[in-house]
Amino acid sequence: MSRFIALIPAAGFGARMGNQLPKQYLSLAGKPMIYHALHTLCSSASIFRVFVILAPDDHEWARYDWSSFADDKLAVRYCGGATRADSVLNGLKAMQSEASIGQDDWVLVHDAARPCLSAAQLEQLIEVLAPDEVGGLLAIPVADTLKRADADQRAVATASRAGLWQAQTPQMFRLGLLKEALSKVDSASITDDASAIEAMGLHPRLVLSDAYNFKVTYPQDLALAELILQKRETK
């Protein structure tokens, strides 16, 4: 049977946060931000292993206590690349060096900056996509009106939102397929793994998520993420 393996590319910096500390290590509810995604993934009985892909010169990881995560489930590799896609591809290659992981195993690529992924969302993604021939991703339909702007940031047109979805993570594809797809694209031109799969002429399935699984991008997002996490803890 195919295994389910999570991969978190965490070699980036997150310049829009305006902080000297890499975004994945910013404090959120008393823990580094990446901790919360790791907690959800490592706690899942469906996930066989969780790989974290760090920059080769990352010195922050070692400053924190990760002992709450089992050593046989959490694997850290210092092989991150110049882009997110490069980090994912390098991580896939690192996975292949392990005899227990094969080409047909599922890889769930998740952003370190999406700390509010819930266990229910994760299990729904796996349940829906496990029998799928291509794979897919969590996503939500676009609800807001979309404006197209000119160089002066003036609205020049209202774009139709019909059929538009906002991509989230995890994005789940077979290891061999995802590695092939990422090897064929310009890594600087894609922002998620599904777009590399689409470039092969395949059509990833969109699995309905919710707005809580948002990406922390700006400083004010931290406060919202903390409220969501605190609300879950009180249930």
Ligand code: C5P
The other form holds:
Amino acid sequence: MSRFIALIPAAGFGARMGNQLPKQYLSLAGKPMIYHALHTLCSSASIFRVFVILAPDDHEWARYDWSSFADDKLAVRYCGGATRADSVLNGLKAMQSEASIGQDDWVLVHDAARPCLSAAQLEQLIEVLAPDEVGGLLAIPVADTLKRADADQRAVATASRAGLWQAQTPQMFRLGLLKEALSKVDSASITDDASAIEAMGLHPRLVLSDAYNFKVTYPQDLALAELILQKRETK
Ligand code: C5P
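How about the form predicted in complex with the named molecule, since we already have the form predicted on its own?
All chains and molecules follow, beginning with the one already shown.
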């Protein structure tokens, strides 16, 4: 039986937030942002282990109390790289050195900056993709009209949104396949894992998600994420 292992690349800085503190540690509903995705992943009975990949010089992680997560579930590795893809690839290599983890195990890569992933979305992704040949990702169809801008920030064309989806995470692929795919691409040119799989000629499945699982990117996103988390707690 293949296992399901989560990998959270958390070695980025989050320059667009304009903050001194790396994005994954910004305070959200009284906790560092990464806590919320960790909570969802570590609480899932389907997930065997959760790997967090930090920058080698990360000094923040050790400042917080993570004792609510079981030691045999949460694994922290200081092996992040220069790009997201490098951090994921280094994380996969670190996972591989564990005797209990094999090439055919499923890896669910999830951004630390998507704190509002729900347990239901996670279980749905696993259920749909576990029998799949390739794997896939949570995603939502594009709702807005898309404009192509010129250098003066003027709209020069309207792109058709037909068939376009916004990729989210988790993105779920078998460890061996994902490692091969990420080893072959220019890591600076991709922003998610599925694009490395696509570059191999494979077609990841898009599993319908919702807008709550958005990526916290700009300062105003923090207030929105907080509202979503609060609403969920009071249910
Ligand atoms: O910057 P962005 O929001 O696209 O980052 C997505 C995820 O990738 C974040 O969780 C971030 O910490 C992670 N990342 C990483 N290593 C990098 C760059 C980003 O682990 N070098």
